[in-house]
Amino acid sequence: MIKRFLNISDLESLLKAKSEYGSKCKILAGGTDLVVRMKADMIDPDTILSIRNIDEMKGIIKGKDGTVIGALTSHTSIEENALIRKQHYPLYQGVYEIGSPQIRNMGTLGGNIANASPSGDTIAPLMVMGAKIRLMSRSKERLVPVDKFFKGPGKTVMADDEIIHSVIVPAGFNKKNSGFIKAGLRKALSIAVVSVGWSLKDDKLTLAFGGAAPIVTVAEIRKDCSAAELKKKVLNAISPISDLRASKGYREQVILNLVNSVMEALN
């Protein structure tokens, strides 16, 4: 049962509250995941920290090490940003695929990452671009490469007193050398059964697979590799499960089909 609901309006107050309540609290940003889990009795937090009004954690800024995206930046703001579309095309495609316009308006980049779903539509794009996640607490700040951030479904390396402050994404990923595609069970508002983010640099193709293992996994291959080598590398990189949405074999075949689509587009 929720004992307290706190409206937090600045970063300093958030870090203080996170230090005080730690694992007993949950952060409410857009609420597109948290509210659903609470209604389904999947979680029962002691304290809710509502942070949607912390403006200093919103926005997209071009920095010397890449583009800095605040954790509270909505998916719609990312989708509509010209810099994202020109320099971070996989992320543009990823947020475009998220739910309905209403969900994109409410949902945030930080929330999608913190949810740590293997099917999260922003995670594979961030993987292939080599993004870093800035974590903050009252005592320290650290940058964690996105491929080191996830430990399993719903599990990350974040300490109980840490929050996702922002994400730093290297530039140079346009629609010619990178992208993101997914396959769902239905066209409208589908949760991805599997997805593939990809980027090409110096004939090295980096592929990130969503929904194909407990965490998003990555494989690197040569652009000119044989079909047999491609299939072997992909299947070695993934370990899909069977569940109510799709079987292991179905997921493997769909992943291979998506990768083949990427290869055809590059040739």
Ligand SMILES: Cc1cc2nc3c(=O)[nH]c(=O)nc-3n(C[C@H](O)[C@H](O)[C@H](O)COP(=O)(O)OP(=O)(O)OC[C@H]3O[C@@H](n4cnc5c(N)ncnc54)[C@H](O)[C@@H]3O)c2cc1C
Second form
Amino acid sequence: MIKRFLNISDLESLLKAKSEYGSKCKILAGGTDLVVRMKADMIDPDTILSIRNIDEMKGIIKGKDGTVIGALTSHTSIEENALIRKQHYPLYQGVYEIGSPQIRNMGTLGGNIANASPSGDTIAPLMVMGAKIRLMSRSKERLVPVDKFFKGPGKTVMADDEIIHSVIVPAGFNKKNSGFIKAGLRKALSIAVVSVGWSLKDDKLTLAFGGAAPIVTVAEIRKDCSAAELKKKVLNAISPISDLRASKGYREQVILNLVNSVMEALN
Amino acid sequence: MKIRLKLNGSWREFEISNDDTLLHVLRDELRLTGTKRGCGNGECGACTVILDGETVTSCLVLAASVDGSSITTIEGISPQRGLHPIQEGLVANGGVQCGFCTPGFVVSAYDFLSKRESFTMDELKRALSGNLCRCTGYKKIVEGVVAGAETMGKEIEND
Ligand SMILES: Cc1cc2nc3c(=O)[nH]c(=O)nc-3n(C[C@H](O)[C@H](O)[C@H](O)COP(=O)(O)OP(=O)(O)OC[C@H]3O[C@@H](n4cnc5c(N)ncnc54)[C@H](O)[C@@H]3O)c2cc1C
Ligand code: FES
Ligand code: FES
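How about the form predicted in complex with this ligand, since we already have the form predicted on its own?
Next comes the full complex, this chain leading.
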């Protein structure tokens, strides 16, 4: 039972409410994760802070250290943004792959990150672009590199009084030097079995693996490394599970196939 | 709590509880039963409505969060008398069998078509990809929507 439901329309009130209610409250953004969990009786929050009307947390702007994307920006708005397509191609491909039109209209970038699912489709893209997450509380603000943000499935470094305000993504990632591929069971409405994000800078290839370990993991390799070395590094970086969707061996093989298709495209 | 919604064009005010989904309020409180309850988990699209200009699955929307919003349901798309061209197209092309998925498809198709003058088949299929149908196999639904789009004067581009 939700005892208290607060519709919040400005950032300052959100930070205040978050410091007051702490772990007792849950932020509601698009609701595509939270409401599913509530219906499944996995969580039973006492207080809901609904943030869909906080306009200052929506939108995409060009900043001096990269593109600033508000945490409340929907996947649809990200997909339709020209700057994202030109400068942050892996993120464009990531949101393009999410769920369905309805889920992309509702779901937000902040929700995808805060949810900390190892198969969140925005996470591998943010990893290969070296994004930073701006966390805010009433008393302070900090920037956390995305590869330092996740602790485990559903677990992050965020404190009880903190929120994700925005994400800062370095520019310069286009179709030629970066990307994201997902191998799902079915095109629409499947959470990825596994996915690979990649980016190339000079000779260094950064790979990020979704759905292949408790959190999204990263491997860095030289572009011209041997096939054996590549395989070893990839398998070292991942530790997939077996579940009703796929076995461990299947997941490893699909990841290797995805990585191979990236290497082929590069050579 | 009390919320206000602009529902199919007119403002209405009513009491809801904090846990109510928009789907529950529409179907069980307001008796707008055109919107269907399928999976209840955002997966099937039977409960699709237009919320502030974008399609959403109303089973995942908490009604308390949309106070002050504008909502269009299938009842707001279908005219008082007769059918909307998309509905006519679906009927004429065999796109309706049990009909359970139909309102959701019509809402998704209506939102897609009302935002553009022309489209490709790939774009249309992607726009309908959040709606599931157990009966028809989709081909006839797509054909029905295309027929409706033609009646609406929309142009189909090559992919
Ligand atoms: C049918 C279906 C299909 C889906 N398919 C995919 C898919 O293909 N790929 C994928 O990655 N995901 C998928 N998802 C999961 C989900 O849609 C996404 O993770 C989405 O981005 C979540 O965003 P939201 O705004 O809806 O989050 P919410 O449900 O509102 O919130 C999720 C969590 O994040 C917290 N939170 C939200 N915003 C903030 C913030 N600014 N600061 C701090 N905490 C915050 C909430 O308190 C909550 O714990 C799917 C979900 C459904 C129901
Ligand atoms: S009932 Fe809402 S998506 Fe299935
Ligand atoms: S006509 Fe029966 S589910 Fe589509």
